[in-house]
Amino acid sequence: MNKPRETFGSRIGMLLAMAGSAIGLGNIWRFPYTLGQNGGAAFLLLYVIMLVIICLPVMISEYLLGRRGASNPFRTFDNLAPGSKWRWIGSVAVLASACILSFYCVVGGWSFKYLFEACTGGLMSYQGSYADFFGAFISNPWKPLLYTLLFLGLTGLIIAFGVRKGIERMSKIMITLLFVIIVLVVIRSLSLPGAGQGVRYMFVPDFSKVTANTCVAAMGQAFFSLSIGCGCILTYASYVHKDENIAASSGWIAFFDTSFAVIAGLAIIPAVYAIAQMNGVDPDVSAGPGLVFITLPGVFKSMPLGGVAALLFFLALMLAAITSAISLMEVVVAYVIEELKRSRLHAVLICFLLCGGVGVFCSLSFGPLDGFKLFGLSVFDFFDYITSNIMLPVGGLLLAVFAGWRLKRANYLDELTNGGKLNIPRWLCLTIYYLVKFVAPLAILLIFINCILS
């Protein structure tokens, strides 16, 4: 247990691992339908503004704290503020990651199932309603459990190999493959007659559709997509070399994440518009979570070479899900290794049993446990709600408050500039610091209050 702490082996490996943490179901599954529900291009513009002004400074701060603390989220705050109660911020992060992974692995299992059906031809040969196809699968008492545990097991297998041989190596492979695949799907989507309407929906804003809820949704999506507040960035940053440019790395990660979200939107929304035009119906890009699992299979089935497009898309979806699941599991594994003094393999097994056990109940909430409610919500929806609407905003708020008010300004600027070795303009460093100190906490607090009251 006294081995030197692992670090990433290369800058590109670190960037791809951190980008993989951000690029996940939040981009392919959640972003397109959230954009569709909130007016398209106007939402996208607000999303970028919120990301640059609020989310990126908070992300930089989480990165900064993680590298400076050089430990799991719980120990990081104890290292930075010895003897204080701030260490409980790390507890919130570890708990949030465990809760997110518990229901996230269920959706990851769905992507696994759809990839299997796309490979075997079962998805495209299905003759009934895809709503019935999806409903029959998730309500089955054992099939979703199998795919959920397979997905979680694959994630754990990668984690068991460690930071360099597991996380970094697989991130390089999966993120590269993911990008190539999704670009191929975009090319096929944009080649369909009528796809231009979907492109216009994404990039020509209609500001009459902007409301206060649109702003809240944009902020919430940015936090969810960048994995802010759940300890993923904090944990990965603890494996980063001390000479890394935090601001530049954070900027690249945010750029990769946003670009991929837009690319994922281009893979889905133009295709939905094109097929709707072919069939003489109105396009439904606001179908909610069912957009990927119910609407898209019908879209792929209606297009030439749809079977190939479906296979590529659901392969991309599963790869994206795994890269994010890896970062979530590593938060819990790092905590178990360093606080409970377990080996990495034992820590992975503990996380698998803990999150897999809760994941079983989340999965069964669509079938045999459909009538069981927690505060009026199914088990799956309960974990989704408390993480997205409570834990992530609270975690992000506490991070911003700690970085802006507990950590000394001199230490913050020293970490940003690597002790003055980096030639970063002082005005830029101060802008980031004051955005975190004053603007971010207020914005996050407003979002949190809106989520609680809505």
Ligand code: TRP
Second form
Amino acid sequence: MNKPRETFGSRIGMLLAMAGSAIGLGNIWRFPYTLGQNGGAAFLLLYVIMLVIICLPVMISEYLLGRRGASNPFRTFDNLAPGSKWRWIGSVAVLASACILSFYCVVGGWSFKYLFEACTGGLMSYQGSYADFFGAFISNPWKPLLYTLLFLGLTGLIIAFGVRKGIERMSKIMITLLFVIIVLVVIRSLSLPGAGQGVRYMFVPDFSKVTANTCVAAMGQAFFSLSIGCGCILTYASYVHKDENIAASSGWIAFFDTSFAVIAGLAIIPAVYAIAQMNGVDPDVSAGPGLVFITLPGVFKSMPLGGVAALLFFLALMLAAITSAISLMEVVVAYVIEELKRSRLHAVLICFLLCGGVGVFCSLSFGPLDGFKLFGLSVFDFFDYITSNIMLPVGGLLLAVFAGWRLKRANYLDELTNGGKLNIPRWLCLTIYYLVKFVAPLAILLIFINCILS
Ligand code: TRP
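Starting from the form predicted on its own, produce the coordinates for the form predicted together with the named molecule.
What follows is the entire complex, opening with the chain shown before.
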């Protein structure tokens, strides 16, 4: 138990692991349909604003606290504010990660199934409507459970190899492959006749669709996509060397993540527009969670080389999902290893059983349990909603308050500049600090209040 704590092996490995955490289903599955439901370009604009004034400062703080505390979320807060109640907030963060993983692995399982079907040719040769295909699969009482558990098992297997040999190595391979694949799919999508309309939808804003809920959706999406607010970045940061430039790495990760969301949007939305135009129907990009699993297979089927595009696309979806699931599981695993004093393998097993158990309920809420509601939402939607739209922003708020008010200003700036060694302009450090101290917490509060009142 007294082995030295593991660290990432190289800077690029660390960046790709963090980018792997950020880039995931959030970018490829959730972003395009949330964009579609909230009016396209106007949402994108709001998203970027949220990212810069709220999420990036929170991310820098989570990173900074993680590296300074050098432990799991619970112990980190205890190290930084010994004996205070803050460590319980660390434990809630661990719980939030477990909740996210529980519904995340269900969608990961769906991607697995689609990848499998795309490989065997079953997806493209299917004759009925894809809504039926998807509906029949997710409501089946046992098939989706199998894929969910397979997905979770694969994630656990990678984590069992440890930080360098498992997480870092697999993230490096998977994220590189992911970029190559998605670029190929974008080229295919943009080269379809009529794709331009979809591009316009993504980049020309229509503000009439913006409401208080759009703001919450944009904020929730930004938190979810950057993996902040529940100890994920904090846990990865605890494996980062002391000489790393936190502001620069956070900036890069946010940049990769946002570019990837836009790229994934470009892979999907223009293709949906082009094929709708070809078939003489209205494009529907607000199809919700079914966009990727119902609309898209139909789009692939209608286009030349669609089978290859489908295979590549679902491979990308699967790779993206796994690298993110790894980061979620690692939060829980690090906690179990360090606080409950278990071996890594044992911790992985505990996490598999816990999240797999809840995941089974999330998955069943599309089938046998679909009549069962929590606060009017299905089990799956409930976990998605309370984590992304409530727990993550509240987690982010608390992280910002801790970093801005509990940590001394000198310590914050010291950690940001590695004891003054890094040449970061002072105005930039101070801007980040004040964004964290005042702007981010206030903005999060205002958005919540506005949403409750409206
Ligand atoms: N960011 C990932 C995605 O976009 C999901 C994810 C991984 C996540 N770790 C997280 C979301 C922590 C919230 C918090 O798919």
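We call the rigid core whatever largest set of C-alpha positions still superposes within 1.5 Å between the two forms. Residue numbers count along the first chain shown, from 1. Given the structure is predicted, the values throughout are model-derived calculations rather than measurements.
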- prompt: Does the C-alpha of V94 move 2 Å or more between these two forms once the rigid core is lined up?
  reply: no
- request: Establish whether a shift of 2 Å or more occurs at the C-alpha of L353 between these two forms, with the two forms superposed on the rigid core.
  value: no
